[in-house]
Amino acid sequence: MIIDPIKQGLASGWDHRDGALLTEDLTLEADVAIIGSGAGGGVSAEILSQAGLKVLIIEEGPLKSSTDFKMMEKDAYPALYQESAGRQTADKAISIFQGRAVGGTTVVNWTTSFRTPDRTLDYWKENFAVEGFSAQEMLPWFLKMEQRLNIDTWKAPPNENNSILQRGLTKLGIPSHTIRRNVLGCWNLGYCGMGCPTNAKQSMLVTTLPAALNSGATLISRCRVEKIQFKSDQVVGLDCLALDASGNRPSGTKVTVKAKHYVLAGGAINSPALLLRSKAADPNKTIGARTFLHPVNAVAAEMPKRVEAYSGAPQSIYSDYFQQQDHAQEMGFKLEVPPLHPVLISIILGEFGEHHASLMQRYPRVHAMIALLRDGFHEQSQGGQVKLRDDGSPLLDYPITDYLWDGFRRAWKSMAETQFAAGAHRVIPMHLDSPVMGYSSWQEARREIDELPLQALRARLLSAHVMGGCAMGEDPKRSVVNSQGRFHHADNLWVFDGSAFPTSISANPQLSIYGLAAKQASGLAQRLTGTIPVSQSA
C-alpha cells in the first residue's frame, strides 16, 4: 500500500485553503508570505516556519498528491503544467515546460540533480558582482539540501535509452557520467514527468511543504497573486484572486494578504511578470531581462532493438564534453536523453497523416537525445525579455541569434554521430526539413545537417529550464535583487527562486535553486528572529 502523505496531513489538520472552495472574500495575515511553492518556495517555507515565523504559502496551481498521479499524459499536462504544457516563446519557436501545482516544477521534473558548476559561480562574481556564492561558500548549502532531499548517484543500471547515449560516447572516446537523482525507494517506473505515483521522488510536495505545514504554515492553493502593493520602499500587501475549479479562471472571490515580509518564488517568467504587472520600480529596465532557457534541440534515432524509452529512470547518463570550453568560444552544450511517452514523442517527431503513423509504428525502437545549450555567457547570448500580454499574463520574447543557431547545428551533428556509433539504423534531426525516414549513415547526416535552414519554427526546440529575469548582484543598474535576494527598491521584498540567476546554470537547475533558497531563506530567518533553524544551519 502506498501511503499518501498529503491526505494524511490534511486529515491531521493542516491549514490548507482551496481558493476554488472560497465563497466570500478573505484576508490572511502572516510574518512572511511566500508566493509560489516550488523549489524556491518550498525550501523557504520549511526554513522560515521552523524558525518560528508564521508563514503563508500562496500557490496558483492545485494541490494534487500521489493518489491523483495515474501515469497518464492526458491528465498530467493540463493539471500540472503551465498553460497545459503549451507555454511557448513569443514567436512560438520554443516550447517551454514548467510546473504549475503545489510543489511547482519539482512535482514533474525528471529528478536530475547537479550542483551549480564552479565556473558558473565564478562567472557570476566576475561579471555580475554577486557576493557570497563562491564554490566554497555554496558547498555547505548544497550538502545540506542533498541530505535533505536524498540526492545521490543513481545506482541501478541505466535503461536502454540512457545506455545508447553511454555506448555511443564510449565508442567515440568521449567521457560520460552517471546522474544523481533526488529519489528514495524509486520503483524505476519512468513517469516522473506526470507526478510520482509512489512518492519516491523527493519533490517539495512530499518533503519541505509537509514539514512547513507541520510547523504551522498556512497553504492556499488555486489562488493567483495579481499585484504586489507598494508604498514608498515597502510592500504593504498582495491582491490575489481565487480561481475556480478549473484552476484557470478567477472565481470572483478576492484574497488580500498582509505580511511583514514577502518572498517571491513563482519561478522565472512568473516572478518577473508579477513585478511588471505590479509596476514595481524599475529605473534600469532590468526586470524580466536576461531570462534564459537552456534551449534544447533533439535527434531521434531508429535502433535495431526495442528501446522502450518510456520505461525506467528518465535520465541517468550525461556528458559535459561539449561544454568544456572557453566562454568566449563556441556555444557549449550538455548531452542527455529524454523519456519518450506517446504524446511527447508525437510532438518531437512531428509530421502528419501516413508519415506520422509510420514514425509512431517504430516508437518502441526509437531513441532520442537532447542537447541543452549553455546560454548567457556570450555577447550574442543575452537571453530573452519577459513581457506582459494585454490581459497581464506573461510572455517571453527570446531571440535566437546566429551564435545559438551555430550551437544547434553542431549539437545535431554531435548527437547524430553518437547515435550512429551506438548502432542506429537511421537518425532524424528534429527539423521540418529533415527527411521523414531520416539519414542512414553518419556521412550523409553530417553533409545534410550542414544544409538545414536555421530558421525559427523549422527547427523543433524545447526548454524545461527557465532561469533569470530577476538577476541578483550588487550593481542595481544590472540586477533586480542584491546578493541576499532583497529587491533593490523595497526593504521587505525578497526573490528566492531561479529567476535570480544572472545566467543559465549549465546544468539541470533544481539543486541550484534548492541551494540558493536554503542560503537566502536562512539569512532572512536569522535577520527576523536572530537565530537559524538547527536543521537548516549550514
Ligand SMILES: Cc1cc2nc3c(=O)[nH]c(=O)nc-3n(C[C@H](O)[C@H](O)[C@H](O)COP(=O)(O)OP(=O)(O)OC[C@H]3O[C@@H](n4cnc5c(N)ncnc54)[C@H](O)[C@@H]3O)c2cc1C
Contents of the next structure:
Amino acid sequence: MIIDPIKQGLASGWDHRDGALLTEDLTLEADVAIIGSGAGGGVSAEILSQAGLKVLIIEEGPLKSSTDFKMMEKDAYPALYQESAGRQTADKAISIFQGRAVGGTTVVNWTTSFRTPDRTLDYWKENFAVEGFSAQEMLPWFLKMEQRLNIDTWKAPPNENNSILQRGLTKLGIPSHTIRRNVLGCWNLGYCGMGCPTNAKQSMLVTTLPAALNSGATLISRCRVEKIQFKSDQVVGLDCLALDASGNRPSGTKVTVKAKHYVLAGGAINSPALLLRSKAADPNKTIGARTFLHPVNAVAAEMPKRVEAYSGAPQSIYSDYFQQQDHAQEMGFKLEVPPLHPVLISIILGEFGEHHASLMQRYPRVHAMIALLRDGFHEQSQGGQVKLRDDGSPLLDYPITDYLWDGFRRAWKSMAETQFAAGAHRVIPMHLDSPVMGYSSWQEARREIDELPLQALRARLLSAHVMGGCAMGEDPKRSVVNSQGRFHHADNLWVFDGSAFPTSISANPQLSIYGLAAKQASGLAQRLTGTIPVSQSA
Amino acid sequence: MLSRRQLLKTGIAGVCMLGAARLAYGPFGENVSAYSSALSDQFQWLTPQRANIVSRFAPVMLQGAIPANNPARQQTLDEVVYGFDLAVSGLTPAIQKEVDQLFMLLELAPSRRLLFQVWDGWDHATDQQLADFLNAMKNHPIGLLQTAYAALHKLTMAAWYGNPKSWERIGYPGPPHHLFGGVS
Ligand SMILES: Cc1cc2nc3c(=O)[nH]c(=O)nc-3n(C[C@H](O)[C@H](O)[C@H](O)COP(=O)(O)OP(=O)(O)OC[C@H]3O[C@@H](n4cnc5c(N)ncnc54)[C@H](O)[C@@H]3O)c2cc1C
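Structure of the form predicted together with the ligand, given the form predicted alone:
Expanding to the full complex; the earlier chain stays at the top.
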C-alpha cells in the first residue's frame, strides 16, 4: 500500500477548498496570495508560510494525488495538462506541454534537474541588467533546493532508451553525462509524465505544498484568477472564477481575494496572459514578449533489439556537446531522450493507415531522441508574444526564424548520426515529408535531411519548457519585473516563476525556477516580517 | 484526385465559400446519416451526424491497427468514436470551437465537394476516396487544411491508442499495475 500524503493531510485538517464544490460566492483574505501552485508557487508558499505569513494559494487545476495516478495517458492528459495537452502555438506549428493541477507542471515533469548554466546568468547580467543572479550569488539557493527536493545523480543504470543515446555518442567520441533527478525511493517505472504513483518524485505536490498547508496556508483548487484589480500603483484584489467539475468552464460562482501582497506564479504563457487580461500597465509593451519554448525536434529510430522506451526513469543521460561551443552564429542544442507512451508516439508519427499501423507494431523497438534548442540568445531568436483570444484565454505567437530552422536541421542530422552509430536499422526524422519508413544509412539520412522543407506544420515540433514573458531586469523598457521580481508598475505584485527569465535557460528549467523562487520569496518574507526566514538556513 | 494546382485553387475558393455556405445552409448542413451505438447516449460533444463522420474516417485512419472483421471491428470502432468524443469534451471552449469549425467544413455540402471532391456525402465515399482525401488534406498547400488533418489525426489516434485494447497489437504491456496489486 502506498501512503497518500495528500489524503492524510486533508484528513489532518488542511484548509483546502475545491472551487468546483462551492455553492456560494466567497471572499478570502491573506497576507500573501499566490496565483498558481507549480514550481514557483510551491516554493514561495512554503517559504512565506513558514515565515509566519498567512498564505493563500489559488490554483486553476484540480487537487489530484498518488491514489488518482493510474499511469494512463487517456486520464492524465485531460486531468493534469493545460488544454488537455493540446496547447499549440498560434500557427499550430509547435505543440506545448504544460501542467495544470495542484503542484503545477512539477506533477507531470520528468525530474531532470540542472542548475542555471553560468553563461546564461552572465548573459542576463550583461544584456538585461539583472542584478543578484551571478553564479556565486545563486549557488546557495540551488544548494538549498537540491537538498530540499533530494536532487541527486541517478544511480541506477540508464534504461535502454537512454543507453542508446550514450552508446551512440561514445561511438562518435562525443561526451555525455548522467542526469540528476529529484526523487526519493524511485521505483524506476517510467510514468513521471502521468503523475508519480509512488510519491517518489519530489514534486511540489508532496514537498513544499504539504509543508505550507501544515503551516496554516489555505489552498483553493479549480479556481481561476481571471483579473488582477489595480488601483494606481497597488493591487487591491483578485477576481476569481470557480470552475465546474470538468475543470474547463466557470461554474458561475465567484471568489474574491484580498491580500497585502500578491505573487504571480501561473507559469510562462499564463502569468503574462493574466497581466494582459487585467490591463496591467505596459507602457513599453514588454508583457508576454520574449516568451521562449526551448523548442524541440525529434528523430525516431528502429533498433535491432527491444528498447521499451516506456519503461524506466525517462531521462538519465544528456549531452551538452552541441551547445558548449560558442555558437554566436549557430543555434546550439541539448540532446536528451523522451519516454514513449502509446498516445504520444501515435500522435507524433504523422502518417495514418497501414503505414502508421506498421510503425506502431515496432513500438517496443522504437528509440527516440530530442534536441532542445537554446532560444533567446541571438538577434534572430527573440521568442514569441503572448496574446489573448476573444474569450481571454492565452495564445502564443512564436515565429520560427531561419536561424531556428537551421538549428533544427543540424539537430536532425546529429540525432540521426548518433542513432546509426548506436546500431539503428532505420531512422525517421519527425517530419511529414521524410519517407514513411525513414532512412537506412547515415549517408542517406545526411543527404536527404538536407532536402527536407523547413516549413511550419511539416516538421513535428514540441515544447515542454516554456519560459519568459515577464522578463526581469532593472530597465523597465526591456523588462516586466525588477531583479527582486517586483512588477515595475505596482508595489505589491511579484512574479516568482519561469516567466521571469529573460531568455530560455538552455537547460531543463525546474531547478532554475526553484532557485529563483527560493531567492525571491525569501527576499519578500524578509521584507514583510523584518527577519531572515528560518527556512533560509542554506 | 485533383492536381496540386487545382487543389490550391479550389482550396482557396472553398475556404472563402465557407462563410457563404454557412449562411445558405444554416447551422445544420444537409442530411447526414445519424450514427448510434451502445455508447452514443453518453456523448457529450458529438452529434449523431458528426459521430457518423468520425465513424467513416476512423477505420481509414486506423487501417491495419484495428480488427479486420466484425463483430470485433464494429465494437472497436464504437469505442474509438466514444474516445473521440471524450477527447474533444476535455478540450477548452476555445479549442472546441475550432474543432466545431472543422466539422462544419466537413459537414457542409459545398465545402465538402469543392475542397474534398466528395460529392454524395461521406456515407457513399469509399475507403480509398477517404484515404485520398486524408492524404490531400495532409499535404494541402493551405495550412488550414493541414491543421484540419492534424486535428482529425490526433483525436482519432488518441481515442484508439489510449484504449488498452490497442496495446496487444503493438506489444505494449501496459502500465505495471501488477506492482500495485492490480488497478482499482
Ligand atoms: C511533460 C513535461 C516534462 C517536463 N520535464 C522536466 C524535467 O524533467 N526537468 C525540468 O527541469 N523541467 C521539466 N519540465 C518543465 C518544468 O516542470 C516547468 O518548467 C516548471 O514546472 C514551470 O514552473 P512554473 O512555476 O513556472 O509553472 P508551473 O509549474 O506550470 O505552474 C503554474 C501553475 O499555475 C496555474 N495557473 C496558471 N494560471 C492560473 C490562473 N490564472 N489562476 C489560477 N492558477 C493558474 C497552472 O494551472 C499551474 O498549475 C517538464 C514539463 C513537462 C510538461
